[in-house]
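Given as structure tokens, the chain that follows is alone and in the form predicted alone.
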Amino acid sequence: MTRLDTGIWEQLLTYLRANHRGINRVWFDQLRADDLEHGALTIHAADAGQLRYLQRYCSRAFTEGIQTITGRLLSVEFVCTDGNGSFAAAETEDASEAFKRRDRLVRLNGDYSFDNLVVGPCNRLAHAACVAVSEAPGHSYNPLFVHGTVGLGKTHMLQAICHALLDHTPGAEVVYLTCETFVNEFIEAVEAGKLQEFRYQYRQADLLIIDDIQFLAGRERTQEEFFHTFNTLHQYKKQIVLSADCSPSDIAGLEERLTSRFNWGLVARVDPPCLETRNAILRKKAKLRGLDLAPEVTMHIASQVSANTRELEGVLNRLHGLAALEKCEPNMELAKAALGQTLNAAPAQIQIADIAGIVARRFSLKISDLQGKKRSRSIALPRQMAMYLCRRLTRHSLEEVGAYFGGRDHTTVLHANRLIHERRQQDDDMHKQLLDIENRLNRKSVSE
């Protein structure tokens, strides 16, 4: 049996990459094809795992491709031979276990879809980027890095990408997991001597999503492994989506080469939702639970809980439970009771005004100086330190912080945050000053 003409085989692979991105695998270059005989193209897989994948997902695409290239009505057959030349079964124990392992990684919440996500000023950029990634993985933004504090809907958006991609490309290999799981899997693979299997399961993905990537910090060997996984996927235009509680540059203990790669694509921040968005979130989640809440009830809850979406959902759950207990419809009285449990249990939050007050006293200034237009070093540096602390210790957006300090725009706050972060790493005196201010603020919060 002779090999297929190299030119035709290369055309076929090019056709598949251009028209069927969802099924492409790195190991397609290792496949061997026999010359066309009796109206059929026979393609040899290297092992039973590859054979199983080809038979399950690739027959239509390969057949379409070879017919388009040759202009002939041809069929495609996938086979696999072992070292002795005999045919191997598609289902071997190792291949089966590998696929079961892959399936185990995709655990998605059915409610976390784009249809159920409320979009507002706080998450509009991140949402648009996630939609674009789900429609054209590996091409729109790669990697996509979404960051924000806890409870702002990052996980919802990441899982929505998975749902959307699997809906229109059922054969896509989607791997969604937390960074903690990735780290644990890597450690187990090292201990069991199964690094090759570990690498295969992650580096063959069409879409790799890792939540809370900041937990890679300080783990040198795991960072090394992820670095090579990232490079492999990116080289073959496979989509990478990551989330964290801060931007790549703010993850302490992360190697510079990873920070650089995380910044290659799009870095999208998710801010705490504004009042109108919080109200819309409550209405959406109430509808999903079959609750009919009066507009004044949702608005009252939204005005009282400003931290994050998770706390809003907690109040809604308590309201639902109280209504079931009282055997009545949710009303304002029950909403206040549910809010009372939440607010009494929550520690006092540090406010921008608290930070401004302590910083002003520390440097013998007035708050009006920090909010004014003067740019002398004696005022500008404390102002930048205050902005840095606001980003570090509060949930206020860049726009809200800038507005407090004299109507400055978000880029000014970003610049201040980066400048003070860098100086803190290099200047022991500044680090001690900031640490002292942070301790004072934390003591004030606890005492309240």
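Between two forms, the rigid core is defined as the largest C-alpha subset superposing within 1.5 Å. The structure presented is a predicted model; accordingly, all values stated were derived computationally and were not measured. Residue numbers count along the first chain shown, from 1. First, how it differs from the form predicted together with adenosine-5'-diphosphate.
When two forms of a protein are overlaid on their rigid core, residues whose CA moves 2 Å or more are considered shifted, and D369 is one of them between these two forms.
Taking the rigid core as fixed, one finds a CA shift for S75 of 2 Å or more between these two forms. Once the cores line up, the CA of A244 ends up less than 2 angstroms apart between these two forms.
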The other form holds:
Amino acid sequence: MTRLDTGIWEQLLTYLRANHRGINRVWFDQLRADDLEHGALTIHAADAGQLRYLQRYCSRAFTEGIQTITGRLLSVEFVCTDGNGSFAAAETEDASEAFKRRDRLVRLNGDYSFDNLVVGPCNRLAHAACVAVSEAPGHSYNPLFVHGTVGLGKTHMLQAICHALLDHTPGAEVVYLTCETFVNEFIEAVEAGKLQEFRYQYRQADLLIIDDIQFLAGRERTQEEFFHTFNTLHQYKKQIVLSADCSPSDIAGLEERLTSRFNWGLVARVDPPCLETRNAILRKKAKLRGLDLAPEVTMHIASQVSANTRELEGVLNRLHGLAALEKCEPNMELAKAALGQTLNAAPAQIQIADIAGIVARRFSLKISDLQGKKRSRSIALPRQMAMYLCRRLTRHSLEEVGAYFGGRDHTTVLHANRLIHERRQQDDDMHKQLLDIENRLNRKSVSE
Ligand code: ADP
Ligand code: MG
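Shown: the form predicted alone; wanted: the form predicted together with adenosine-5'-diphosphate:
Expanding to the full complex; the earlier chain stays at the top.
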């Protein structure tokens, strides 16, 4: 490890003396700092006492100082190592804390097993890949990237990998968490000067699963951290599994180096389930709840609810509730009543993301282009068409449509809607384009 440039170190000490007089100690002059690496400044304390003092009182001041001097978004870590490079006594009280925290990371839903997952044409590839990964982590597809819109069973599949691996290798270090948790814990660790501990939790995993990785979008600092975590795990052939609501290249605001890494292994898409699969899922869920449903009842529900599996479960819950209320077995009449409540409250079957996806593909753009800032005609017109289609085919408000397309104002959506509506009356090509997209979207929602 090379030393930090003495000029920077001197400036840091001067900054601290000038701006944080209260925390200064004479022994600061004897501290040793490593060269800046991976966005962090590592400072070595001489003993456990110094380490405790630095961690407790100095994180903020040192972080602020090094960021001001270098103009970079750096974090500061304090460590204390003995001659062999292992942690000194001061760290041991934190070690059990780290262990508890790691333990906490495996928060799994007991029902999300492979046994309870219905496999159909919509998720066959993703399922096979998840099973392969659970049987031989690090050896089949690394990383495995599963994507699809909401409610299609991604979380279920990811957690099933954890269950399966823990079943046949109980000692495996399995870390499952949502990307939101990763981001929040990272921010906390930076603020508390505990990056070392944070990194240890993730970089010692045999299997690291991060759900909804699209949450990294636009978070540069966390992306940088995750980039190094990814590299470390991948280098040691540890398994990484990620999920998102769209493919790696469609995640707006994700650095290219991450997008390319996410494409290294296998990218498996999960599609909305077809009628047979929905029926099978419903039967499985009913069985798990101990509900005895006639085949025509499940088939009827499955044929009426096509948006996603969460909605199917919603109907099942209502049906369960109604049956309990009426003190009778769930029958077709109650199923229709449960469906009535659901369909009235259900969002439109075609989702904004479906529209964005189909428009982007037709014009050879990425969804991120439609959500981006560029206003060139080749992007602005497809974006306006997508907004128009969202207003026509979904029940989302102007604000919601605007939010999806890069946080635009509702008046922009209104303008796009009017503009494309008028164009469509006058321009035959435009009309045909829109009609074709509408037909495709409608076919997709009917076939679901
Ligand atoms: P996502 O993470 O894709 O948004 P979830 O994994 O949270 O979706 O799934 C939503 C619900 O639907 C869960 O209760 C899950 O068990 C159920 N589900 C989705 N797909 C399937 C499937 N193929 N088989 C069984 N249950 C499913
Ligand atoms: Mg999920």
